[in-house]
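Okay, so here's just one chain, in structure tokens, the form predicted on its own.
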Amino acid sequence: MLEEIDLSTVTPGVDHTEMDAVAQFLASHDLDLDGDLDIILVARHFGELIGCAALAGGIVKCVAVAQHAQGLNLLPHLMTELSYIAHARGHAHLFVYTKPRYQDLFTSCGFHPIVAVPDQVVMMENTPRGIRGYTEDLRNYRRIRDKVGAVVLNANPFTKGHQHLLREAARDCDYLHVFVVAEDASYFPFTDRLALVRAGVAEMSERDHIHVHPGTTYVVSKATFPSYFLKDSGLVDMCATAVDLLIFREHIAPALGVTHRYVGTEPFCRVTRQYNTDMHYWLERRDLPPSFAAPVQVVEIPRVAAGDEPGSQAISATNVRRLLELGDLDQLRPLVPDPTFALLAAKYAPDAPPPPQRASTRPC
């Protein structure tokens, strides 16, 4: 039958008949379409839509086969057919979240799983050297000691308040990991927040027992938590989180010996008090089954206010980022490092030419 099956792909926002109809076929399969969909491959068998597979960047979603269509081998056609157009678009490394129930059917497909949230999903991978191969050369990094902590930072920029956090941080343990999120969806582009962040912890007394990593898909990224990425939104997926968080316990946490995360606390953002809520769960639980690494014990440290004076509010890369989009660097001034204050007042000043290009969402 496989021979009689058609693939096709639509592309959302302008094939809106084909939408409606992969919208209808996705329903029926108690599916949403989601809406930050790339390209979608559909297979039909004489004009019968029977499946249905979409890219989002790097991440599979909307995956369904009709259910007098399963047994033909219809899933591995089409995830051999949507890995070709996503190799294409420059997304060799392709993830899939789905029902622990459809692991073995992604497993036939050449998926490899990453983590599991008991009874609730599965994220896997298409290769079996991502997170193994990640985790091998994060060894190379590991220190010996008794109490290892982490930091995982978007540093968007990287201000006063930062600096705080990590030298509490360092204080309170024996060797510090400091992460910096790759994604490339803030203010600052990825490569000028990882910079400023390894040019203000140089400034620190405590920089010799820190150890400043570039983040990498397996840390906050659009494939582990896409929540994080569309705060506007002010959407907290769980499952996203738990992803995130149990990628940390049983992968980074171990190669590194990891003991201790720490984290500020978040008077503002509410994604992000959230995600703190959920890493206390998530890091802490000895209820979960024995296969789980050890917990991890998750320590918040009280965010530094700007100024002496009671009442104070805390330093904030939201603030720092409005006050820069004011062009008020005298008030900017004393929130940051020198390294980010020398960056911003000759890049991203209103008057510091040429002007950067800048993305649409904001995290903190």
Given for the second form:
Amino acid sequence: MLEEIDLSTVTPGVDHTEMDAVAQFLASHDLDLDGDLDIILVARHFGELIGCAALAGGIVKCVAVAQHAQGLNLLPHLMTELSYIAHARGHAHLFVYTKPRYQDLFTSCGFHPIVAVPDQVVMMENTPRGIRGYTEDLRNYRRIRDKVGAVVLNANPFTKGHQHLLREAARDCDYLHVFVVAEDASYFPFTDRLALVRAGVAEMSERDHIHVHPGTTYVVSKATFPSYFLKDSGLVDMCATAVDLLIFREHIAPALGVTHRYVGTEPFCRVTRQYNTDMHYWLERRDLPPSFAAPVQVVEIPRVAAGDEPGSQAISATNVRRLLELGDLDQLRPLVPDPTFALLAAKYAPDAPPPPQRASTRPC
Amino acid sequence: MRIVRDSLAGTLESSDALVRVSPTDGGERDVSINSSVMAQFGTQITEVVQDTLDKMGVSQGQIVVEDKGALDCTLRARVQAAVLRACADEATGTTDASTSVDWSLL
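Could I have the structure of this protein in the form predicted in complex with the partner chain, to go alongside the form predicted on its own above?
Below is the entire complex, every chain and molecule, led by the chain shown above.
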């Protein structure tokens, strides 16, 4: 029957009747049509929709096969086609989130599990070397110490608040690994954010036992944590934070021997605050199956205030961006380290040519 | 031949294989093979893949083979196609390797 099946693609926002059909089909399989899909692959048998799979960047989503079409090997057929479509769109590395009971089906399509949230979701990737290759590289940066810390920053841009967090964390532990979120979904591009963190760390007295790593897909990216970059919606998906945090606990922390994860307290942003709460839960939890890696202690460090007088506001990158937009460089000056200020004044101030491309979503 | 970009060849259908090739920053050739008939023919499948890569002079890069019981000739063809799609020619510096491949080796 496989040769009688027609595969075609649907582009969201263009073909509305097709989209309605797909949405209906997904609804009958208890799946929602995600809003951020780039392209949808549809399988039809004499006009009847019997299966679909979609892509959002390098993430495979909305995969469903009609009940009566199961057992026809339709999933490998769809995934082969989707691999070529993704490849043509520049995504060789694919991820999929699926229910644990479908893990074997995706394994037979060449996917390998990265991490599983018990009874909820499995995150998989289409290469056996992905996370394993990454952690093998990370092992080169391992330092054998009693207390090894880690901080994950977006640093959009790097402020004195971030510097304070790194200083407190570095003083509290013997060696500190800093990861800068690599996803280019922020106001400041990744290369600038990474350079600013490196420059900011270089002027700290604790710099000898801090290592700044460029982030990867496995550290707070659209793949591990899609909703972080949609946080204006105020929705945080518990599963998404669990996947991101368990990847950290299962793969990154053991590779580097990390025992503590440091984070700033979050007075403003609800999504980040929720993430901090989830961090305690997933990293410290001890009742997971014994196959899980050892817990990582989470330490919250209070944010530093902008001024000395009591009641002055804590420094936040959001505030820095707001001042930058207003062109208020004098107010901004005390909030950021010198290298950050130099770059902001030269490249991003309203009268500095040319203005940067602004992303639509801006996490703190 | 030098692997300079990601490529794909083949399918996940029964009796075929899907081969992915990706560039790596230095290091050795990294081959991962997964097969539905690994237990029966694993050794031979590995030999065919390694032999094809040797003959094409691939010394670096990551090669992932998802085999669904392909015959040797199919497997060889899929590996060759994936490598040709992924490589650049060192002698001429062009991105199209097909002009200078020693086809008699394949």
